[in-house]
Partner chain sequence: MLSDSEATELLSFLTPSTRPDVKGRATEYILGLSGNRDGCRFLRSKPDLIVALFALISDPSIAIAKDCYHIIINLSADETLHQVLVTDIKIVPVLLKKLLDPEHMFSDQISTILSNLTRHQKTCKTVFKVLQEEVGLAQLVEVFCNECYNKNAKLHYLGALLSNLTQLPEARSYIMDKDRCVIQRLLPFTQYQASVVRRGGVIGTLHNCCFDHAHHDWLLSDNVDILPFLLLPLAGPEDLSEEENEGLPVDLQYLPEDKQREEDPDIRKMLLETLLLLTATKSGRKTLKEKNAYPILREFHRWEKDPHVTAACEKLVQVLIGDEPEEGMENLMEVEIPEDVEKKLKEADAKEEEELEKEQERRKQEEEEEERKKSSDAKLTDREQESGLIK
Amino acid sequence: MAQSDSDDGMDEFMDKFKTQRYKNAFCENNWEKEFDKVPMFMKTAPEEFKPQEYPELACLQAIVHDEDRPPEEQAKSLKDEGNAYFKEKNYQKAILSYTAGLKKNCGDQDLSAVLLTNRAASHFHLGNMRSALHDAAAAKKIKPDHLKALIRGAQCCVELRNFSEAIQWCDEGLKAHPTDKKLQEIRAAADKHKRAAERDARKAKVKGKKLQSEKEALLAAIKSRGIKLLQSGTPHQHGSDSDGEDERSSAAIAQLSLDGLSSQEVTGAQVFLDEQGSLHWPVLFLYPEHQQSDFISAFCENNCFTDHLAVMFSELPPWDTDRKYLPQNLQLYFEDEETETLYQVDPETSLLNTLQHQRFFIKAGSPSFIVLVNGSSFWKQFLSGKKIK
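Output structure of the single chain, in the form predicted on its own:
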């Protein structure tokens, strides 16, 4: 009889669903959003939330952060929270959770080592290699045979290109875990990188010595010719005191570097010494009348100006609409900026002979010359008021 009453009661209870809706059910049109509010089924935890909207999650948070629980239990809950963030690849929040767990000072060495190792993994994925290495080292100090800490420390050292240290981490790990394939792989890779880095370092050292030797030979060749170099920001003084000029030239030589000899032109050409012992200079020709220029990247010191002018003006440049720039019509000058004096250059003379002039100073590694058309109106205007020698 009781069974019958129970069945009748159940039938009556079930019949209500045919005429009444269940008040606490999920909304048909919004069930996925409401389902995602249940902590067990959440895909990602909300960054910020109101407890009234997420009561279950708020309850769990209160349990995790309950200060009345034992420190070990709190640290474990924070570790689990960090692991959840880690799975979501929210490494920043994972770090905060692991850090909070470590601050509980629960006294469980194994748990502390896990928290440090997990935090190291989070730092590693964020690219914070030094922080990750620091945590891995701290975990290893607590548990010297902690495999994950040993692997993570070795990986960090490889990323930081500390290959010798990476090998050391692997060797320590393989003593405790001799068959671990991950440690074996990292060690093999670190050893390969280490040998490659050492080989590159040897090559760089040999190259550096060669460049230094070439630089010294180049500077010695410049100095032996009595060519004066003007470094940027190094003024030269008016006068013909040979001792003073020698001193300034020596100072410029002492400060000179190969970079300092680079031309200001976009080509980056610089003076060099060929196998026969001749210097080749990057030379700039300026045409102030038309605001144009020409650049010769390697003007041999033994060549005359006429050799290059003949080639440069074998065809008239497009900007010479008056057809005045013929080799026989051109006059060359160099300027002593300190005295504002123009010195005329004989086109038949060699570049070396001109560079050895008492008042010629090479600036920025590139000798420069002004080219004018003899007798033109611009030539007269340009030279008026200037000192000519």
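Numbering follows the first chain given and starts at 1. These numbers come from a predicted model, not from an experiment. First, how it differs from the form predicted in complex with the partner chain.
Panel note: of Pro318, Lys203, Phe295, Asp80, the residue at the hinge between moving rigid parts between the two forms is Lys203; all others are over 12 positions away. Here the chain acts as two rigid units, and between the two forms the smaller unit rotates by 19°.
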Contents of the next structure:
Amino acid sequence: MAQSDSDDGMDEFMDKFKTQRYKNAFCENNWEKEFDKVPMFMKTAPEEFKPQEYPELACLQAIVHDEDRPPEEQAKSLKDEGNAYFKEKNYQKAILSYTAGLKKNCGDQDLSAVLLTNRAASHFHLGNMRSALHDAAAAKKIKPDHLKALIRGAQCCVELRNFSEAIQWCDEGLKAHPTDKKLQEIRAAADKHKRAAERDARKAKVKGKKLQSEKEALLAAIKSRGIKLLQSGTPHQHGSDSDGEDERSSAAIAQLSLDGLSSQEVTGAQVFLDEQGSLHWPVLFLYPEHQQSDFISAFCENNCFTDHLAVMFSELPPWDTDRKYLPQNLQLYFEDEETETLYQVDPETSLLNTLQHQRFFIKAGSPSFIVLVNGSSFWKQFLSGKKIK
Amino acid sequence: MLSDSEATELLSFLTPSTRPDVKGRATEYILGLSGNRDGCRFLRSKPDLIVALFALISDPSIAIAKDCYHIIINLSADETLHQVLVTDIKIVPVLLKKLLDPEHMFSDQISTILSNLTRHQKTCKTVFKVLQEEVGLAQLVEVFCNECYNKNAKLHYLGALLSNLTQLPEARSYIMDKDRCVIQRLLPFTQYQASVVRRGGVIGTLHNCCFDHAHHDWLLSDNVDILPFLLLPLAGPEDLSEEENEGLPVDLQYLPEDKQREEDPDIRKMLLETLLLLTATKSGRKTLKEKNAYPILREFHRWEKDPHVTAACEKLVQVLIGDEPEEGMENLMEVEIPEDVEKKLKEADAKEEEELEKEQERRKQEEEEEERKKSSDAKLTDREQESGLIK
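Now that you have shown the form predicted on its own, what about the form predicted in complex with the partner chain?
Now the full complex is given, and it begins with the chain already shown.
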């Protein structure tokens, strides 16, 4: 009987369709856009949106975040929201949702543990290991046997390279879950890393020791030859008697670290001891006439200067415009800076003999020698007004 | 021994409500009794006394409780007492419960008792059954591996207990459970400097476990990685080249100059025997060869002085550098040995033992000679000094 009544206006409503066109229908060119606005068909939630544009979505969100709902429900919704963001790999937003959920303080321990663990996972994927660890620890405190928290905590420790702590987390976890494969896996990996790190420390120590003993052997070799090194930056004290000098020079050797030996030359060459026990020095030859220099990276102490000079000047250097730097014309000097005295060196002598000269101090680990052409005008100029020995 | 009436009187002194000084004297006296075999056998005939003593381990007086524990230790050292203690009086569940209490003062004594009770297979089986029912082996291992578990007790003897338990296949399969993390926790203790008992117990456990060659691949795999822990105590501060080092297992690389080898020769021998067990299968031999066990053993052989241990080392090295056995003989543990060959092997073993003994005797005599010479030299110089003084 009721069907024939049209009091509810249904018949009239239905009749309208027969005559009027449906407004606001989807049309060809905008139906996809419109579809995305319907919450049911949304693939992702829009970041920010105007309620007018998405009225249904605004409604739903208002329901979800309604402050009048009990805190547990709100917290649970926020957890679900966070999980959704997490699935989309939007970890920042996930963290915000979880944090909001935790703020509700709903008192449900299980839920809080899950929120913390999930937040820890989000931090983990963002690379915030410390925050992740902190959250995992908080979750563990609330629920000591919460497996996901235990696994996450262990993983964070591994990432932070704190392998002992990782093992501790695993052992705690294995107490409650003795057969869990993931925990066993992490434990085995952390143990392996730990032992590798211990090996690396041992290796570094052994290498350090080796380096140290090589250093000591080198310094001992230098010292035993009576060669004196100038500590870079040490101010010269003007000692008058020879005893004072000896003291000073042996003190310079005694307190010498390898830094005193490192050459300031660009090549970074350094004196070394070869297998036969001979020293090889980086040696600098200076040509003040032309503001030039030559560098021999490894001059064996047993070689004499003529050997090297012959090779160096077998072809005259380009800067020797006068073509006068022939090996037989060259004179060698070294300078004692303290007394501003030049000492002539016989090119036939060995480097070792020269270095053993009482007044020879090696500066910056690299002996240097001045080269002049005998009899040249520059030679005359250079040597006038200087003390020569 | 005591007469029946004397025993009854003694029993009356062992109630909790007795005056402490009387109680104390009684327990002291019984402690003395338990110190020798006859005393123990006597006590065996008076189980009421043992029951009373066992109750007194909870006595408020520490001295009395301690004495009672020591009495039980002595009794448990005698195998004929085991039936009474374990089956009749059922001391094991009570002891296990106290063992788990981190505050208990006498957990070391309990560990010793349990270790005594498990020495021989028969009682060991019973104890293991009770253990599994009450506590579970996993928990025992956890307690043992946690050095700070009980501040009043070191629990080193739990190592000996574990070692004894693993004479049973059921205990071994529990410790080597692939789905759990049990044996892995024991491994670091092969290097435990502070206690030879703990170390020996752990190595004994591993030694027993290696009798099950079905587990060898797993034991040698990364999941357990037993090999470095067996080799480390045998490795010394050798200065190996960088190349040699890089070929070793990680834990054996770049050992510091102050690295010490295992100081107990019996434990050294046990380690070598365990390694030998691991060479029973083809894959085990392969692993040991690949992981460069040989250089470690070579250096060890140079260092070792004890002839028994050296012999064990040589046996192992022979397998490592020898050729692979022929087809069908690859698993050395499963090879059928014909009777006459077995007899000959046994004779050869016996002869070897004899020679080792002689060697050891000879060394001992040499050492004593040295000592005598040293002291007589000293006497000589003393005399010289004296004569000097007189002059």
